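The chain below stands alone, shown as structure tokens; this is the form predicted on its own.
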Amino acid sequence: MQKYLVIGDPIGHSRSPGMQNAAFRACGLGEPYGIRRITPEELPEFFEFARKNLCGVNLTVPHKIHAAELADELTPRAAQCGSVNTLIIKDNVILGDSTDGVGLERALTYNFKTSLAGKKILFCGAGGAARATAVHLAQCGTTEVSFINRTLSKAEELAALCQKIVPELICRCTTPDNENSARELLANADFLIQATSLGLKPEDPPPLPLEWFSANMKLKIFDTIYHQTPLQKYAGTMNIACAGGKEMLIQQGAESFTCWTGIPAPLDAMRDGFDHGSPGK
């Protein structure tokens, strides 16, 4: 009997079942991790289902912004970012919760075998995403978190409630058409963390013109987009540094696991799981 989803819209391509039932597995809880399609428009009818039948939920696009106002309670973090992509449901009780924060947090360890202690953190992307993730970056230590983003003001917005919260933290906005500025942060940072949906279709652009990237830059990439990008190609090909979205995916679904059951999340199991899951089982 399934007793926690994944829902997003669409959804077909999540790993998140076959990932999340191999730690279900590993730790003898059988498979209840199921996969549903749920549009915005359902989405409060949904939540009521959820209070009544599910233990917990893993919400991914276009769900997290909606769902932090439609919980009944939301742990610290997820008030703080305004997102939330985890629910906890207990005694009728639906408690949001973003381990997405703490998700890139550990991928970027994991990836780079560095910590985040003294490091300029920049972000292609204020969407979703960027919202989610950095406002946990700013609280790990880091020196400055700045913005790359088409919707200058929507940056702003972003880089404004970081700075609420880590008061000395540096933020830095600018566009993509502004080229030396955009230029000028991708040469200072350590870490740039590409957080738009470019690179979910074959056909979509770079986020950022490819010839901005040199040979041996000191900045490593993490792409959020789990399979192949172009931009993961070329960085290939110029030998910076890169990693794919795979391990925010399975460290974000850890922390959920942990967060429904109490069990510390079997990583292995759960890189198995993804690695060999079809999408979408």
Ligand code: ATR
The other form holds:
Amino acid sequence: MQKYLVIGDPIGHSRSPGMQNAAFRACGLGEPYGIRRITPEELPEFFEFARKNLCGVNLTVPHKIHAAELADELTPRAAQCGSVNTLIIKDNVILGDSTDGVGLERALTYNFKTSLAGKKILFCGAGGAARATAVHLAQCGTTEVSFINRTLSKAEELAALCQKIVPELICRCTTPDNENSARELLANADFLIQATSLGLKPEDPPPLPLEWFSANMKLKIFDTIYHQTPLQKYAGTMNIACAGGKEMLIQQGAESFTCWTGIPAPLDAMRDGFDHGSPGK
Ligand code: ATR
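Structure of the form predicted in complex with the named molecule, please, following the form predicted on its own?
Whole complex next, starting from this chain.
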């Protein structure tokens, strides 16, 4: 009987079943994790099903904001960002949590072997992926969390949220059209977090003009998209440190696993399951 599910719409591509079942198996807990497509309209009804039948859920696009409204209770970190990617269900109570922020923090540390203390973070994008992670990075001892986004108001909203929680944080916002200020932010940053959806489709333009990146920049690029995008390829040719989003997916899933089971996540088993696991049923 499946007691854990990943839901989203679309969802067929998800690596979560392979990764989570590898973790459960490694801990002698069988393969209790499945996959289900749930449309936005079906989400309230799904919550009632989950309350009675499940122990845990991972949620992906497009459910993370609506889930924060439907959960009975929120963890402080989910309440701060208003985004939920994990449900923890116990005694008929649905607790909404957000493990994306800590997932990104650990992925940055793992990929680039450096702490975030004193670092300047620049997000490209201010949609769901940035919302779920920026507030957490703001609380990792970083000195700046800034945003370049096509829609300036969304960048400003996220910056205000970060600054409300960490008043001394420097938060600057601009759009890619404002070339001078965008390039200045880029030159100043230690990490660029690519958090737009650009790169998901092969015909997408790069999120920022590639000629803005030069070989001697200090910044490291983390692209939240896990397959190789033109930006990641270009960074490789320019010798700029760059990582795709795979480790973030693994780390957010690992944190969900620990929230459900109380067991430290078997990360290597999860990495192997991510790469080689079979899609869920
Ligand atoms: P996700 O949940 O994947 O983050 P989202 O919430 O729709 O999806 O956010 C998509 C992000 O990609 C946003 O930052 C969006 O910019 P806007 O806030 O201006 O919409 C960005 N994005 C998507 N398509 C884009 C495009 N063609 N050009 C520039 N930015 C784009």
